[in-house]
There are 2 protein chains.
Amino acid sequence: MKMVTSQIARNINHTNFGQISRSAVYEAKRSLLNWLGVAIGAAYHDSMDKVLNVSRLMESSPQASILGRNEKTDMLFAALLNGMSSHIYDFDDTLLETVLHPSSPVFPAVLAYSQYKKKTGKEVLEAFILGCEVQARLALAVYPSHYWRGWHITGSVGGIGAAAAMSKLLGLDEEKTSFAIGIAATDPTGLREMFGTMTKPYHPGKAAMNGMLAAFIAGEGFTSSKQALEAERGFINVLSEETKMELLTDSWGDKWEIEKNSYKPFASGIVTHPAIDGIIAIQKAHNLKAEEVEEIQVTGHPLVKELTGKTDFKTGLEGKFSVYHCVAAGFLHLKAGVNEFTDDFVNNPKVKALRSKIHLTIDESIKEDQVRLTVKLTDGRELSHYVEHATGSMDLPMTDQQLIEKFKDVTGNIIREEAKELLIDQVYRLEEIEDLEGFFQLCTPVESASRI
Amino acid sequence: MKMVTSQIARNINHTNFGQISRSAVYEAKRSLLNWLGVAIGAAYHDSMDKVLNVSRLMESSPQASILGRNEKTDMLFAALLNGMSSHIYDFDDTLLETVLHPSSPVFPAVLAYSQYKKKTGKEVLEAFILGCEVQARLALAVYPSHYWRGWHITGSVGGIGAAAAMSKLLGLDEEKTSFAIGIAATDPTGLREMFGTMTKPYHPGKAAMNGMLAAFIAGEGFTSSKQALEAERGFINVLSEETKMELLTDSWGDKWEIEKNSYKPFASGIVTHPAIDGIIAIQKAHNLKAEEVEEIQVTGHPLVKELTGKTDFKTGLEGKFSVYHCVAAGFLHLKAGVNEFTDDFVNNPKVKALRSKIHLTIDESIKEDQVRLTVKLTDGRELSHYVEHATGSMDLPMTDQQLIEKFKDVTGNIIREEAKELLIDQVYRLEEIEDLEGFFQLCTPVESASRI
């Protein structure tokens, strides 16, 4: 059998920033910019004071920041937190192949550490691509039969990317970073039957945590399995069916899982985004008001209708499962982001009343990320639209504009308009900050972000 | 579908003291005296300051005893390293029809949060058989296929228990209980690929953090899936074969698991106690010295060559996995605790010269807690002795005389023997105890432990 888990130890240990590609090192950038600004605009939601509360009883030291918020726990409260924020709104990045989602179990725990440790903002990139690296690969070995049986990927393989991560940042030997892949392997997190409720986004704040714990008491000596990934009963022979152990070290380093790594340009689910960018091509083109449509049809893949069927609705989050919300969104808005899923805006009557007159038809000729609209007005006129690639699949990525544009709307009112210049320009040369305070001073909020 | 995990949670809320049979009650302080000993007896084993350094670095609040040191941690990391110690020496309580050990995950969660909140010994007890009621069930439920799939059955299934003991000691209602289970079963921790490692202790220490966890945050009012266990994508469906639902809710009350629940008598593999008991009892007769010895012929249950059939090491975990080794010392020192599993011990000339005169012959037809040993003596002569049921079995339970001799050996000299007489005295009449503070106090080491 071959030495799996030992040859990416080795892998980590010996692979520096100096050769990791210059479009790993960029992508990686903006994988920081989509993720930090989810997980600020997160930072107020209900399940984050649950948890901060549990963090008080524990009489946490504040050691690490909690984005978008003035607490600060100890850094395996923050790991969690962070880790929390940044998927409660399910518009974190996503390797679609495996639809891991990279950032939020590493970004975390890396980020909490360097904040309390003072590592640079060159250590933060290698540790994350590395960790990524880790998790991307493990995620495609195992997939699509541990997905399939259950685990919340995310949660599941993104300890380990954690404690990957975390371990080169605390430089840590060859065999301590085995170790460390064991611990974090042995406590897996993630069930699928948890989407739907705060336990989601709990799963990658706690792989944060756990990965972050696992490094850390490796880092002191403490043992674990060499062969904790491809041993009989290690983590991918226990988790999943199958067993393409190849696929974690063949040619390592020439090429990099992150450089495929996706944003969503809307708040809802991926189906839903072709008819969301066709809706926004059509109101940019002719600005029409609602009162001028008769009807709206959408023409989509199956799965649309399947997942996003939902015609009755109280919540925002159901809003989400609703492609005739979406679309009423994005004709309503021009956007589709989390103020255009609020309990409030879906049961508002104008949005309501557009929604009724949305109609959604099925087609098995076209693509998941394909769309055709048709908008009849009351005056008689047909305007058509079809979308060929929806913005922020593989074909059609999100420009560093459209992130930009995402971060400032996503985080809201939480942190001062200068203080998101600031940081967007902080992010794009992240390699060069040496001091990373001021990094994560800006991302303190308001006097009044509390309140949202 | 039966809405089992509803069940459950209404099944710990409506379940109080006074309902819980005085034999559950009885075997829950001798499940406590056993646990307690061996985890005092391993409280500076060289893997927990590992871990403290880890809660040092955290800057851990002092919440909550290490037992048998003088450290206090946060509830979360004492719970944690206190499940670990229990384990280490692989010398805590066992429910044998599932190979599960009880209390390593729930006693540390229910006693950190005892000792900082001043709960009472009755709300510890009712508390622990409630959590051990849950998941010994749970463990029915899934065993044997969970197990033979690759789980520590102990931390994957004990995180559950200990979020069902939290969630009766924090009175949480019937709702926030089914979430505590939730948000612990999310959250399994222990591939068996980690035995021989410290990563095994690490499991049971894991799962009482992490089902602490879960009932802290469940209390908050963070919500979860109410069918965790049951549904589609639940922890039964996810992690085994079987679906024996029924075992979860049917009779409860009218029997506890905790009833059942088995104290090994010696610190190595189960399979090799017979022997250790037949050895004791020649030397009780007979009283030889090694030198007088030609030749010991073991026969015994196949599995006895299987598991414990090592002839060549170097290291006192290793002689645990050795009958030869064990027969060695109940002949020498008429036990096998953890004295006599240490790297010195193993390696005595003295030990090495025994060790050299037993032999194993396997038979079939003898069960696994028989074994028949012979002894033939320089002189000629030769004594035999028939086990028919080891101590400890089923059939022979260790007697609380017998328990209480193991607590004082595994406590060896970390605790003062006065300590050790008044822990006795307050374990057998727990219930009757307001304040738990005099309880820990016992608990702490005496001056020298710390060079143990």
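Under this definition, the rigid core comprises the largest set of C-alpha atoms superposing within 1.5 Å between the forms. Residue numbers count along the first chain shown, from 1. The structure presented is a predicted model; accordingly, all values stated were derived computationally and were not measured. Compared with the form predicted alone:
Positional change of residue 321 between the two forms reaches 2 Å or more at the C-alpha, relative to the superposed core. Taking 2 Å as the criterion, residue 274 counts as shifted between the two forms: its C-alpha moves by at least this amount when the rigid core is aligned.
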Contents of the next structure:
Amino acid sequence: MKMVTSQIARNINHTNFGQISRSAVYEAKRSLLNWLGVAIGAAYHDSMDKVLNVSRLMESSPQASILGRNEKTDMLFAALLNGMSSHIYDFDDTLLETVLHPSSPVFPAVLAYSQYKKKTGKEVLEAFILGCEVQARLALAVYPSHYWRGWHITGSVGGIGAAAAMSKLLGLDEEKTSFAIGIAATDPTGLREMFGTMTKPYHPGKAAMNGMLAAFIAGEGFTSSKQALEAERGFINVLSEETKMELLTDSWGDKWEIEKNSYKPFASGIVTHPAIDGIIAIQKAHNLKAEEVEEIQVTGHPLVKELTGKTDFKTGLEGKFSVYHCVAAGFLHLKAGVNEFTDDFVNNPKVKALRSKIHLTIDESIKEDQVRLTVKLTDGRELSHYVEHATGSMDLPMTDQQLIEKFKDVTGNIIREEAKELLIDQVYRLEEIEDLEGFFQLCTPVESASRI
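Having seen the form predicted together with a further copy of the same chain, could you now give me the structure of the form predicted alone?
Only one chain is given; partner chains and other molecules are left out.
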């Protein structure tokens, strides 16, 4: 049996910032800006208050910041809470091959520890890229059967990515790094049944917390299997039907998975984005009113129905997993941002009436970032649009300017406009920053901060 876990630990131990490509570092910065914006933007969601109340009950020590808030907690709770907030709006980044959200399990752990232990910006980027590489390769190794079995892949592999990143930050040797991976591997989190509830964003937060804890106790000499990923009863064989072990170690350092990262222009399940693009294109061309619509026909990839086929729901969180609601939002507001997934908007009678006119057809020949969309009007006209590649896909990525505008928009009134500009500047030169305390201070709110 090839010793995969040990080889990964060796790769982590022997790879440093100078060996990482410039393009990977640059994409890691884009990932951080996107992640930071959505984390701050959801800082005042109800679910955050509920978990913060538990940290207070536990008398958590003020070691690390809750981004977008004035509170601090211990590092573990900070990792949990910042991981949660970054996924609450379902607006975070995605590696499209496996629908893994790479930043939300790794950055929360890395930043919480880096704030408390005063690590540098270069160390943050190095640890994140290595943690992302491990979790992304593992996701590729277990996809698709792992995902189709019902695992939320961001939670289940994300803890291992966080453990890898934390092992690098802690300076663990190869053996302890392999133990950290093993401890995290025995603690996967995330069932797809939870999509549309507060528990879905809990998954990456808990993964960040699990990975951090795994590295901490491995650092103390706590042991685990050194074959946690590849063994007959290890992570891959137990949780998937795949045997793609070679993806975990082959060509390490020749390319970096973070370079494939993509970013969402819409705050919903990624497979809804082509349909939103399509309806917005039709609306910009024709400026239709809802009462003119007889039917909207959406033809898309099978995952559209599998992941976002909800028709009966009452909350904004559930609306993120309804292609019907997403298309209605795009039709009515020409966007699908944070405000289009509130409980009030989801239950608006006008929105519900339009949703009832939207129908979905599956076509296995259509790719995940494509859609055919036809609007049938009451006067007999039919307006059609074909989306070849959705905005934010690998073939049509979001530009730096689009990411900056998204960051400014999603953070709303939570942090000052001046702070936004300074954070953008610091993110894009993060490897130059020796003391990150100013960075974290910029993430604290203005007095009038509130939920968007």
